[in-house]
Structure formats: C-alpha cells, structure tokens
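So this first bit is one chain, no partners, the form predicted on its own, shown in structure tokens.
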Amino acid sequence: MVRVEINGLRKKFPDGTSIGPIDLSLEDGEMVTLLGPSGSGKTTTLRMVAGFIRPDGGSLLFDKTDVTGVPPRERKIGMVVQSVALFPNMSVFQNISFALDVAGWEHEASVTRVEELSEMLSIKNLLNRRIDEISGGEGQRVALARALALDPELLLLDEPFSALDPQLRRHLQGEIRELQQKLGITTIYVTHSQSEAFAISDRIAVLNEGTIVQTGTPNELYENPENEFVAKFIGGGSILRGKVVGESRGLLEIGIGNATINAEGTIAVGKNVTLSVKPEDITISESTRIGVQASVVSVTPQVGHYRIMLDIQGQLVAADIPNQDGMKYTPGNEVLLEISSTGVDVIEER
C-alpha cells in the first residue's frame, strides 16, 4: 500500500484555533489511532491528509512523493466518517458502485468489485435494498465497501461507529481491525475512546490542544506515559504530588506530605515529581502496621469492583477493589495501602 509521512503539518482558524505542528509516520500496512478528546484536532489532521482542508505549513508524503497539494481525488484514499453520509436516492449496490461509475469502471467490473466487496463485509443480501432500509451498522458496512471501492492505498476512518451502540460498535471494531490486516492497507483512524484505540490499533498519536503529545504502541503508553495528560487520559491513573527524598534498595523513595511512596526510576533526590498511579496498583493492605496511610472518601460499585477513592495527605487516589472486599469500606474509615512499585509512573517535573 503505502508509506505515510506528515511532516509539521498546521493549520490555523480564523478564530484562533490551531492545530500542529503535526510529525507523524505511518509504515506500510501499519494502522494508527488518533486519540483525544473533543477539540484535540483529530479530525483536522485527518482532513489535512485526505486534503479537504490545505494546511498552512508542513509537507505530507506518500512513499516520499510530496502529496501537499495534491487534489483529494488524486490521493488514492478511501475515507469513512461518523455521519456515512450514503445516497438515499440509490440502492447500497449503486452506493457501492458510485464512485467506480465515476472514475468510468466497465459495467461487469463494476459488478464484480461490488459482488467482491459485499461478501467481504456480509452485505451480499442488501445489495438491492434502499439506504432507509438497512441498520446503522449495516450503513456503516455499506459506507466501509464504498470507500474500498477503488482499492485506495489508504483508508481513513473518523469516528466511524461512535453513534451505534456500544455491543454492536466492539464487534465492527474487530471486523474492521480484521480486514484492514486482511488487505494490508495503511490505516488512519480517529476516535476520542481509548478502549476503541486499544482494540484496534497497531500504534496510537495521542492528540491535546492540537498536537502530539506521545506516540507509542498501546502497552507502551498504557505502562509507560511520558506526561500527565497521557497518564490521566489513557491509564484513568491518580495523579500525585511529591519528591524524591532518598533511594532505597535501588527504588526512589518519594514523599508525599508525611507518607512515603517507593518507585523506579532515576530521578536525583530533592526533585519534584508528578506520580501516577493506575486503580489496579493499589490494594488495601491487610497489615496494620504497613502501607501508606489513607482515608476513605467514596466507595462507588461498578462492573466487577469496587472504586474506592481515597485521601493521602489530601490528595486523591482511586483504587480498584474486588467486590468480596469493596463492601468492607465505608467513608471516613482510616486504611492502610499497598501500593506497586513498578505499577507507579515518575514523571519528572520542569
């Protein structure tokens, strides 16, 4: 397929809005994941690949040949975004096979490429229907075989399945993620969900205030964030305070108020530090005369656990706890915490 390389893409809006500059590579059949929150400037970069919107600076590359500003039809993409945007005046086999009536397809290719397309997505039987007769998720299908159509060399996906429900959208998640590794072509998706992100992605850009802020493979940014927004944003981590007052045993001892947190890491004594902690690191130590002392804000049930929020030397930390043991905890009780070494991510401050 291809080799994607953006190169300081940016944009900037009439309003004030600016999005990059934007480094990003994409190796041939490689899928990456744009994730961010609303207004991170995911779609806009996504736009600016496609060429629907011209950036300001920056160059963009498909296997070393200057796309820029190349014409979006041109660029030999696909693209797929929430809102399919399908015709409804036509039927999903001449949805499927517009865009190769446009480029002047013989009628029996043009036949054959839908007949192909549509048993590769499990839509044969609604090749005659009406658009307003088939399921979202069945659109989405449709929307996936239109923009396959003329085998792009890469497919751009935004937010494609973030208005179905939840059950239907992990199971086109792994449709999806299955093909794209099926054809081997070089995919760039958009999503604000980070178990979305996860379940599909070969690598992930993570996206705030309209850059980059770290790349990485999923268990790279999950174990290993390089600043608090990454650690928050991905991990669901605590955040907290401290600095690094001794080293013991070859782990970083970090103190936080009149409490003591042990960490890896290198970072030389008296330097401030932003920790974070991941809801699974924590336990409620059994011990009465070890651990961390806390105290109990909330005890919250969700699917499985129980999260527990808890104050140490008044700042927050949520821990996940098992059922059997959430219900023992009620707030305002002291505890005391085991916390993991090598569950806690040190984070040097600047």
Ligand SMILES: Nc1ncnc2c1ncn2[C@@H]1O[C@H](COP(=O)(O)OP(=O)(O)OP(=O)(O)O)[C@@H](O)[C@H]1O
The other form holds:
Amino acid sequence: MVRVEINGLRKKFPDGTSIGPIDLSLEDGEMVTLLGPSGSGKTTTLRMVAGFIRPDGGSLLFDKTDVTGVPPRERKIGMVVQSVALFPNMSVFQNISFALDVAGWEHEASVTRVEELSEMLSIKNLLNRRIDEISGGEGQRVALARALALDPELLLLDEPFSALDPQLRRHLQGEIRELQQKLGITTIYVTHSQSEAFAISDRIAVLNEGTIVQTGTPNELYENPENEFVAKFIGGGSILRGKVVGESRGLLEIGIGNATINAEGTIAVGKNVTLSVKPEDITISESTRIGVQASVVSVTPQVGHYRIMLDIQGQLVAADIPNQDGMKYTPGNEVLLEISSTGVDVIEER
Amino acid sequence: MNRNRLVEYAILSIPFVLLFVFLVLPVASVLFQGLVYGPGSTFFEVLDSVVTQRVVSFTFIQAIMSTILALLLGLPGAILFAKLRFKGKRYIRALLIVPFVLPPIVVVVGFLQMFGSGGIIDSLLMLIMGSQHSIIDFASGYVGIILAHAFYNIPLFLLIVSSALERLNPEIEEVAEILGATALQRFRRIILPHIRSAILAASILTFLFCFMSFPIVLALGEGSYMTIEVQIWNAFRFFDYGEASSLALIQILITLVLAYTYMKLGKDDKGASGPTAYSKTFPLSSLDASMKILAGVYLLLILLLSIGPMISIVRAAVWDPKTSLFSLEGFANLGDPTLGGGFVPLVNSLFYGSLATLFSLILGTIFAYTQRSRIRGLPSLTSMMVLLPLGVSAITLAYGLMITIAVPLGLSSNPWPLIVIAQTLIGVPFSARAIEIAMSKVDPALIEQADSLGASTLQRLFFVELPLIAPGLLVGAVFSFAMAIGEMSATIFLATPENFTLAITIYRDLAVRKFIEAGAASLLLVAICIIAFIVIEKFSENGYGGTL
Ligand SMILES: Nc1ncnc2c1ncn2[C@@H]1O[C@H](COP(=O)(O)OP(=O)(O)OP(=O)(O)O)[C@@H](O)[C@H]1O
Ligand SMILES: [Mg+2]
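What does the same protein look like in the form predicted in complex with this ligand, given that the last one was the form predicted on its own?
Complete assembly follows, chain above in first position.
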C-alpha cells in the first residue's frame, strides 16, 4: 500500500480559523486515528490529505512523492465522508460500481467485483435496493464498499459510525479493523470518541484547536499523557458531551440530554463541554431514587471487576463494578448511576 | 363544537367560497354556455377548423421553443451562480431576476426599443453600415415572441435550478471526484440527475406561462401569430362564444395536466440534500482561460438580453422616433387628466392594484394558514386552489366574471370591481406562497406560548403570528402589487375607457404609434417594479427562490 507523510500542513480559513501545522506519518498498512473534540480540525486535516482543500503550506508525501499538486481523483484514495453521501439517484449496486464505471471497467468485471465487495461487507442482499431503502448501518457498509471498489492505497474514514447506536457502532468498529488488517490498507480514521479510537487504532493522534497535541499508541497516551488536554481527554475515562445547565452548591450541573451530572469547575452556564468520567468513579446505586438514568449495554468480566458499558442518553460510558455486584446486571437493565463529582473532568469545547 | 370553532371554520372557508364564486363558477359557466347552447361554432367544428389547428400548433411550438431557449440560456447561469464566486455576483444575479416581475406589455416596449426595427441595436448597425434602412428586427413575429418569452422566463431557471444546486450536499460531488470521476462525468452522473426535477419544474412553469401568453403575442405577433389565448380573445370580439369556450376548454385541459405534473414534482424532490457544513463555491480565478472567456461571454450575452430591454425603456421614454428628437412629452402626458391622457390610467392602476393587493393578502394569509391545517385534505385542497389562478385563462375568467356577475348586477357599464377581483386572483398564488414560507419559519414555541395563554386560534393568528410574519406579508404584498399593475389580459377584456390602466394605455399607444407616451408609462411601471423587487429582495431572507 502506501506510506504517508504529512509535514507541516496548514490552512487558514478566510474567517480566521486556522488549522495546523499538522505533522503525522503513517507506516504502510497502519491505522492511525485522529481523535479530538468537535471543531478541532479533524475533517479539515482529512480533506487536505484527500486534496479537497489546498493547504497554505507544508507538504504531503505518498511513498516519498509529493502529491500536493495531484488532483483528488488521481491520489488512489478511498474515502467515507462524515455525511456518508451515498449517490441518491443510484441503487446500492450502482453506488458501489461507480468508481469502476468511470474507470471504464467491463460490465462483467464490475459485477464480479461488486459481488466480492458486498460479500465481504455482508450487504449482498441489498444490491438492488434504492439508497433510501437501507438503514444507517447498511449505508455505512455501502459507503465503505464504494470506497474500496478500486483497491485504494489509502483509506480515509471521517466519523463513519457517529450516527449509529452504540451496539452497532462497536460491531462495525470490530469489522472495519479486521477488514483493514486483512487488506493491509493504510488508514486514517477520524473520531471524537475516545473509546472508539482505543478500540481500533494502531496509533492515535490527539487533536486540539487545530494542532496535534500528542501522537502515540493507545497505551502510550494512557500511561504518559504529555499535557493536560491529553490527560483529561484520554485519562482512562469515558468521554461524554454535554452542556452546562446550571450551578448549585459550588458544583456545575452538566446536562447530558435529560440527565444531569455534577462536576467541579468554573465554566459559564450554556457552554458546551466534554466530560471524562473514570470507570472506577461510577457506582450503580442500589437504594436511592436519585441518580443518572442509564441502561446496561454489555457486561464483561475482567480481573477483579466487571466492565459494564452503559448508555446515558445515547452516549456510552464504561463503569468498573466489583465482582459481587457486577454479576447482577445483564444487558437491557435500566439502572441509576451515582457519579462522584470529583471523578469528572470537564473541558470546555470551543 | 363551540361557537369559537364555528367562527373559525367560517373564516377559514372564506377564501374557498370566494375562489369558487369568482373563479371556478365564472369559468365553468363560460365553458358550459359556450359548449352547450352558446351562439357560434360547436366544439367539433372548432376542433376541426384549420384555424384552430394552426393556433394550437403555434401555441405549442412557440411555447416549446421559448422553453428550450430559456433553458439553454438560463441553465449555464444557474450553474455559474451556484458554483462560482466573483465580485458583484449578488447584484448581477438580482438584476437578472428583475424581468420576472415586469409587466408583459412593458417587456414589449423594451424589446421594440432594444431589438426592434429602429431600436438601439438597429440604429447602431445602421450607423456603422451607413445604411438608411432598418437592418434587423428581432422584436416582431416568431423571433420576437420567442426572444421575449425567453427573456421573461430565464429568471425562473436561474432561481429554481440554482437553488436546487445549492441544496446538493457538496460531499456527494467530492466522493464522486475521489472515486475518479472527471468534471464532465460528475456533471452527467451526479449533478444532472440531482437538478433534473428542478429543470423540469422550471420548464413546465415556463411552458405554462408561454402557453397562456397574451400581451406579448398580441403586441409582437402583429395579428398573424396567435396563441390560443389570443384566439379566445378574438373569438369573443367576434361574438363566436362557441369557439371561445371550446378553445378555453382545450386550453384548460392542457394547463391542468401541466399544473398537476408540476405539483407532483414538488413532492418527490428529496435525498441529496444533507447536512452541509460549508457550501462549496470556487473563485473565478480557479477557472482556466477558455472557461473564463466562456463565462465572460455568457454573462455579457445574458446581460444584453435581460437588462438591455429594461435600460432601453429609458430611451423609449424620452426619444420620439416620429420626430427623431428627445422630448419629455411622454411624461407630460402622464399628468394629463383629459380623456386619452395618462393621468386617469395612472390613478386607476394604483387604485385597482392597491385594492387587489389588500384582498390577495387577506386571502393569501388565510390560505397560508389552511395550508398548515391538520384537518385532513385541507392542505392539499389549498395548494390546488392556490395554483388554480395560474392555470386558468385570464380572458376566459374575465368573460366569466362578466356574464355571471357584471350582467346580473348591472355592472357592465363600469365594471371596475371585476377588474379588482381579476387582479386579486392573479396575485393570490404569490401572496399565499410568500406568507406560507414566512409562517413555516415562525418558531412553534412562540405559538404554543400563545396557546397556553388561552388565546383562541384566531386571536393567535392576528396578534401573535401576523406581526411575526410581517416580512412575508410585505413580500406577498409587493408581489401581488407587481402582478396587479402588470395585468393586462383580464383587464383589457373588462375595462371600459374610463377603467383603462397604464398597461392597457401602453398597448393602445403602441397600436397607434404613440411611442413616447408608451415609453414614459412603461418607465414608470418599470420603476415601480424595481422598487417592488428591491423590497422582495430585501425581505425574503433565503432569497425569493422559494416564493415560486
Ligand atoms: N470552509 C471553512 N471555512 C471556514 N471555517 C471552516 C471551514 N471548514 C472548517 N472550518 C472551521 O475549522 C474548524 C475545524 O473544522 P473541522 O470540520 O475540521 O472540525 P472537526 O474536528 O471535523 O469537527 P467535527 O467533529 O464537528 O466534525 C472549525 O472551527 C470550523 O468551523
Ligand atoms: Mg468533522
């Protein structure tokens, strides 16, 4: 496949927002995740690599050749964009075969290739559907098949699963990682979810306010965060997104959908925030009627405790519950959580 | 059902009753009387006649050709305006759209002055070639009619197609690009399918307008080119009610099919628009030299065709071709209160137009309201009723109003209320649409608040919603007013000399070669329309594209 070297790519938008300089290199066959909160420049970076945004400076090398002047369609890139962007006027089959058609493939060969891809992504039964007749998860698979049709050398995935429910998302994460390793395709994966990044990456580049603040393997980031942002953003906790809705008794009240979580800090009411909650700071309350409503998504036994994944208003958090308690829960249970306010880190989103 | 509800239903039903009495009933009775026992030709005689066949085929052919020309000239513009950014784009685009609100008869004056024999281009050519005789005449006959129709309808393509293009999720095109599609392939396989229904919608509207065109064909066709509408008018003038009704029936059947298709199109427009973080435009400088030249030539051509006639009206207002002198006589005529002078028509135009605007706003508001009603079937009945005036021949309507209302009520000697009614009906589709758009933007939370305060639906409508939709009302008012003062077909049918409006005076002045009088009156109408347009432009936030 291809080795990618991003050297000091940067872009300043007319409104003054500036992204970069970005430095990042990917080994052949490596999967690197760009992780960062909303607006941190993930999509912009990806679009510079794809060639849709002309960088103001820096260089971009594919296997040591500078591709800065190469138009997107000659870069041999497969891409799944944030909005999925399936072609609405075409069937699933036509979507997948689009690249083959414009490359002038024979019909027979196209059919064979599309069948192979749809087999690989288990969407064979959808080929004749119109794209408004498939679900969100199926749409993501179709978009992936479409991106892989011409055997690209580099795969760019922009939050491909952010709109899906947690179970399906984790399922697809696993699939995509497997596929990527099988094909050995160099991949840049974009997400704002820490757990997703940890689940599938060889290495993670953490972005904040337009620059990469640390790059490393999940372990390195977890063990040796180089700055406060990484420490807070990674810190072993689950990442939740919410909004400051009030203040009481010296604590912030942070709304996550209908639920409220208390945390320490001084951030103005109305601001959007990212929370990091450590698994050991969550307990499932037995007696009280107050607490954060959540539903159990999965229960996994680990050494000394159970790792329980919980869904709070559509966002996923991990809790570590000691053995004797943990075994009581099964997926689907509705529970109330107590989250200790000292265990919650809050970062204001810009 | 309590009393409030009853009152509410009564009010909501007003526009339906009015449209039934003043539109459906008159037209139906014309058809019925003409076909069943009217004097003159029978339906089959009309169908069989060579004249009818010639008129019908001319109507179709000119409408098709005008539509194709408007499409060819409008489509590049729509793409250009959606995709490129350049200095002054906003103003050029706005200028190109003005023609749509101009009265047809004013367009005729502008065309004669710009492209006609002895017009600006012709005079220039004569000067260059040193010729004493007129060299070109693009403002009469077939060519004139088609050019004028294209001029009129290019804005439709610009508006409808470019707004569809702007709704295309730019990531879709990017995906196609990264999958290897060239610009041409992307256009053919992604963009064209996406804008197909917009192109079709604009084409149908254009076809419809050209199909029913009256003043332009009457004035430029010189009696030898006639659309069905013109022939209906002729038939009435020669008292062949059978022929008039038969033609009106043929025309209505065709327009109903088109209108139905148009409404259908609006429903299945979905899919490609997605959440878009940015809309993608390119600077002019990103084009290569040949494309830049092409874009430049196109802009020049389209400006010449669209703006030329408007500017020429200034010359028409002060240049007297009979004396070959500049003069202000035309404007003096506008202040002349005697019979044949321009003052009475001016007052009539303003008076009828204002009343029509007021009524069409009231009807439009209630219609906009019923359009959002939860009562089953009411919204679709509303959209049908609202579009009806667009699909009915104005001449037929006028005759219908004459026989069902004026004659029984003894209004025929001074039928000015009917003129107001006809002009009101013509404005309703536009006012209802503008107001409905404004209403759909009102924050539902605010309306709920009004509910919880115990305000009844009607109080809510008048005290809470109306102030909120004031900009929409203004746009609707201005649109209705522009339509009303430009209306000529129904008005010319109904009016006695004391009811003449400026539009009619212009037509009559042209016929007796009082060019400068026609020019001055036209300039006044253009000025009114441009002011109207500026108001529309200013107050419709997302552009007026949606108003159509
Ligand atoms: N075309 C543009 N013009 C101006 N600013 C832009 C443009 N595109 C992006 N930006 C700005 O650049 C910053 C980074 O945007 P980007 O889309 O890369 O963020 P992101 O990390 O992908 O966020 P998200 O997780 O919400 O997708 C934002 O502040 C955004 O508003
Ligand atoms: Mg993004």
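Just so you know, these numbers come straight off a predicted model, no measurement behind them. Rigid core: the largest C-alpha set superposing within 1.5 Å between the two forms. Residue numbers count along the first chain shown, from 1.
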> residue 78: CA shift of at least 2 Å between the two forms after core fit?
Replying inline: no
